[in-house]
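Shown next as structure tokens: one chain only, the form predicted alone.
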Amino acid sequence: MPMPSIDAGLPLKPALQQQTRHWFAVRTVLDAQQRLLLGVGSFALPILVWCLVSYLPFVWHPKMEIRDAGGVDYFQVGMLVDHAQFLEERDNMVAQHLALPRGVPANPIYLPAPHEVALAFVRAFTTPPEQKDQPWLHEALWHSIQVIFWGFLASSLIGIPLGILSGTYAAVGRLNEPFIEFFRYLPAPAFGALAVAVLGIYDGPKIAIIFIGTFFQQVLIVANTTRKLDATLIEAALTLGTRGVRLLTRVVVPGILPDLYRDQRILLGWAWTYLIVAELIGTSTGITFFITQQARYQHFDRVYAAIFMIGVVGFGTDLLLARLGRRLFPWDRSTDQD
């Protein structure tokens, strides 16, 4: 007995309609409001946990902030001590009939509260650095952005064409990819000393580390993306006599352009992950110098502010690129979920 055909024009069954409207249904397509709410929730939940840890002492406050030293000679107002140490000293004062110390539960200095980080974020742009030779936060960040830009640009100018050639021509791929597969397992920071010896102690080795960290991955990812191009398109082009450069520029590149654009967005995020290590090579510069200097003086609220600034710039850049991608490739449905 033949199976009944499915009429695409028939309405969905109620159960199926209910499933497609459910937020967590498999492969469901979220509407704009759902995406907005879930996107806000992805940030709100970690911030909520941070607030609970910061503002509710019974959740996690392993230290005591001294408000009154009492009879303890080495306690100072504002000093942070462990709970056990505080209780021990208080018992000692009871035994010696001396004034008892007073304190309130507190978190360690390396975990500032959200409002402290927010204030540090604002002060970083409004208050001059403590030392005259130190850069402002925005100056340090701009320097880091330039390092990222030049390193990733050099990687893309070489990596994208090589990846497209490797994915299009099997001989080119076989010639390049075995060595690239081997080289991509070598940690980029291991070349720091060599980069300094060759390129000096300033921005040259930092750009080189960004290049090494992204180039070899880029070639392999672009080659894999190129191989996913529908083979019938290439066969049709070859049948019509398209060869060489025209095959690449008229068929291959236009066919993979949306996926290639998405690959570059992901790889740009990888470039940011190498930034901190890269800027430690040679002379410390950029946002890394700002972070290490603030950590040295135990200004951890400013450290968090600088780290969050990196996230804001990186995430903001990705959002702009995603919006640009929807404009450039309106036919690509996969960009609807970006």
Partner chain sequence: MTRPPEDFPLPDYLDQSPAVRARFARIRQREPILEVRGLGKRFHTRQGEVEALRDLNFAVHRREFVCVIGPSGCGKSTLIRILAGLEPHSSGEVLLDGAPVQGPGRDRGMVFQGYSLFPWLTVKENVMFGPEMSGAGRDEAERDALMWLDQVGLTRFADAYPHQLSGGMRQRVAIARALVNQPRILLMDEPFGALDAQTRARMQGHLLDIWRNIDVTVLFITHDLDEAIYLADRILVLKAHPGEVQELIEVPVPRPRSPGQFASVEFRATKARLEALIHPPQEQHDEARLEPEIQPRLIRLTNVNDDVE
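For comparison with the form predicted alone, would you give the structure of this protein in the form predicted together with its partner chain?
FYI, this one's just the chain on its own, none of its partners or other molecules.
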């Protein structure tokens, strides 16, 4: 009855190896070295473009930084003027036989060079803020993290159970999902003024915005994840004598846990995107206060450093959680490729 398969004797391995070496094979699996190289490259490429624009004077550089005002009465050393304006004034000076202004090509103030941002990044942690009452960068950031934490926690405490119930019991799902589906289209920041009226001007409304931005998506996503649980597992549990609440606690919840964890990681990322808007509501605080304050003084290097800091914290948290997930759910096959 069993027949030997025809291709049993074919040398499969060399063919596979060749495939993985090829960079542009469709849907191929990259080996560890390729993955690392490409991963570093994905960061190196945009930084390289930034460097080119910043350090090569003939790339872009639409401004002139005045080094010597010459005879132009309103030029000052260090001032940035448009290229055309600089040329016009120089021609004027030539015509009036006055001292010529000197300058070097420069980028606008809002595009600092990489080394300036790097310096600002280091200085933000090493030198105290210029005003006494202003927070350090890490203090501002810590305040922001707390806002996100409480908003996300409050959302999860209600959203996850509601999502699981909605995904398990069709009646619960039908009772809340149409409304939630509607509500998630209402932009969270639109509730800013209302949140201030209800919760005051400090952290309350900010946490509320994070909550509104996360909660409605969370219920729908968790409900969907719950519905995707293989029905056979629930049926198997039923035939093994599982009843009532234990179906939820012993089958549904452990069954969806790895996917639920992944959902939470994605949702946490979304919560970060609501942060800046949330912190502008009421009294501006946290990293947003830092950024707006520095932008007001035109310290754009520090603005970039702060934005970069948000990225580091967000991305770092996600990497950490991904690694933790692999440890928490050893049975989950879908994390193997992460």
